[in-house]
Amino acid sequence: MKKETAAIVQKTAPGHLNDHNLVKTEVVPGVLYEKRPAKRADGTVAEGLYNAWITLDNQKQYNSYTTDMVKGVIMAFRDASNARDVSSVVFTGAGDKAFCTGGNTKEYAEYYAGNPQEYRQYMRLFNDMVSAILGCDKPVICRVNGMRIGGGQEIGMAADFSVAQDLAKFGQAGPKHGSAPIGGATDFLPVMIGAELAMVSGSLCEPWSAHKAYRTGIIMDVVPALKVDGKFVPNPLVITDRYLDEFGRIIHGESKTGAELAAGKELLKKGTVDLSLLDAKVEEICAKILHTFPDCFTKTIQELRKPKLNAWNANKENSRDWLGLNMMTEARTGFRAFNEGPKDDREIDFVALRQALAKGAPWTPELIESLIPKAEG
């Protein structure tokens, strides 16, 4: 700051500042909140300005959030909006497995799961946790760190901006384990990447590589992780050069196959994980948004913000309603079986239940018993 600046700063800065934050900000286990330096774009520090760093830290559990986390989110986003040194917030994972997997799938099984009121109570927090999010004040970047998937994705496709590293995998995996991707996902996406699109990934719950997912517009920019002989390599499970199949389909981050993966695979095997260049990018975006007229910038992507937030005000109050009915359901049987089934087999039997269901069957206790994997002896 120039000494003129600093001094006329100095002498119009009032001598009390009112606090716009309801209660005091409480540590939660799971949420980290940091206030990191925010540095121009040459690298040097910009004294007295920050960017608030929110971690979700459940790493056992990939980063899924419990339903103190999500009050511990939703705490931190208030922090970081109401804070005047802030400039960015950026939302992320612990670790470089997850960002998030979604809602902690042991709590849904072991509390939610036949407790239609509590749950609905719960989602009450969740869609707070996302319009928190979706009205900060403050740009919200999300640092893809690893795994986006579920209501992992959701949460992430409210930030403004996403930049990942390219091991990191993007999906829903709702209708496979009990859900529908009505925490976002299915307003968000068609907004974000078409109809058609939005389907595939809303519904069929095939995870897509962060090449896809740059390929397709769900995130602005992606970065190779993985360090093999102390250089970095693309991501060796994918394909990342850009070309068309004689077809003319453009095939650019689909996954290998063949000699090809297996190859990729060895390779993954010998490398190590640095996250180095995906923080260098996350600095990056920080440092233009800080070369901007904040209220100027904030107008801006509170303006680009409406299809999502339009798309969302409309649809959450009735989603929470059905997601609450559900677990009384597919729910209730899905998540208990993705919790109590052996390690690899946590999906019940789709083709069984279809067929109850064809038969007129109601949904007792004795049905979704039938229907969760067993471990053997």
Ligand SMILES: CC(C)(COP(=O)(O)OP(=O)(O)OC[C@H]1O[C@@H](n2cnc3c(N)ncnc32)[C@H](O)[C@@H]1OP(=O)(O)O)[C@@H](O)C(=O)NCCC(=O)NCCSC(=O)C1=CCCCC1=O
Contents of the next structure:
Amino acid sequence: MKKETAAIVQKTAPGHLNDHNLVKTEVVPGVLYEKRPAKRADGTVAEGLYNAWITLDNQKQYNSYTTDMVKGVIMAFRDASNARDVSSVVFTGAGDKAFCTGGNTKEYAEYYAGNPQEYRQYMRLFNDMVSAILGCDKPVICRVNGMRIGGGQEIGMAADFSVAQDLAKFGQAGPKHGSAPIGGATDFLPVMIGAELAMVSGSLCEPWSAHKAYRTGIIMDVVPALKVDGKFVPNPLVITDRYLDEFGRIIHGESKTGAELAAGKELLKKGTVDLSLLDAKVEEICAKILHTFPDCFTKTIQELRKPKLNAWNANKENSRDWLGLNMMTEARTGFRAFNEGPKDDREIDFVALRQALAKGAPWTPELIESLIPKAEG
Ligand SMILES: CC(C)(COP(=O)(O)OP(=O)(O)OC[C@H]1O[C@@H](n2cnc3c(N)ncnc32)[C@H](O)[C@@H]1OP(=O)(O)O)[C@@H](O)C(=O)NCCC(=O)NCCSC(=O)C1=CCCCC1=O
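Having seen the form predicted on its own, can you show the form predicted in complex with the named molecule?
Now the full complex is given, and it begins with the chain already shown.
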């Protein structure tokens, strides 16, 4: 800071600052909160200024969030939003496998299944988590360290900027596991990528590569993460060197097939994951933000958030009610199937369910039980 500015600050800033902080470094088990020194564009530390890092840390379950973790995320965002010395918020997951794969399916299956009034209360917290991100007074950068699936994709899309390591995958899981992606995806996707692609991404549950998420506008940038023989290489499972096939269809970011895919898998096995380029990109975005007027920046993002926010606000209460009741039927069945089914068979027999419903069968516990895959023997 220039001497002249420092002298004015000394004269005018209050001698005592009220502490509005709510959280400690580990907000709750599974949510970490850390203030890291903010850096200028030239890499030097901007003394007294920070970026708040909020990290989901439940790696064994792909950083899925439990009820307590949802509370922790709300508190962490509230804190970062209030902190006078925080410039940007970085929202990420621990490790290199997953940013977040959504609600905790074990908790869904073992506690919420068949308990709609409890899930409705949970959804109050979930809705508040999404609103806390969209209402944060600081810009939110989602550092996509790995898969962003289901509710993970929804809280990620609530962020202002997303940058991903290129092995990450993006998409929804609800219609396969017994939910509808109405925790933000159905609101944000049409605004972000248009109605047709939103339909595909939101409903078919086919994960998209990071390159496809980048190409379609779900994320702002993508960086390589795989190092083979000391050199970064692009995701070897995905087409990154061609844009069109022989018929003019876009293939950039689509999965490789056949021998090309097999070779890609071999290369993947040889490599190690290194997220240093992701971190550099996140720092670069934070530095760009640091070099702007704080209030003008906040006002700008508040306005630019409106299409997402308006859609979210219009639907979130109805969505909460519907999701609560759905815990009696499809969620009760689908999340139990994912939780209890054998590793290679965790989805229900959708055709059998549709056939039963076509004959007017009611949702009895016996019907549900009959649809859940069981281990052999
Ligand atoms: C496709 C997957 C994300 C990844 O598949 P794969 O790479 O094959 O890994 P897995 O072996 O499946 O997973 C590794 C271990 O992590 C556990 N895991 C993964 N995701 C979750 C989760 N969400 N909750 C709890 N545990 C999870 C998995 O069981 C493995 O552990 P194990 O001990 O069994 O080896 C795939 O994992 C997947 O589909 N996951 C579930 C995604 C999902 O259904 N999420 C919930 C969607 S619904 C949601 O989030 C909602 C939000 C608010 C609004 C309402 C709503 O529904």
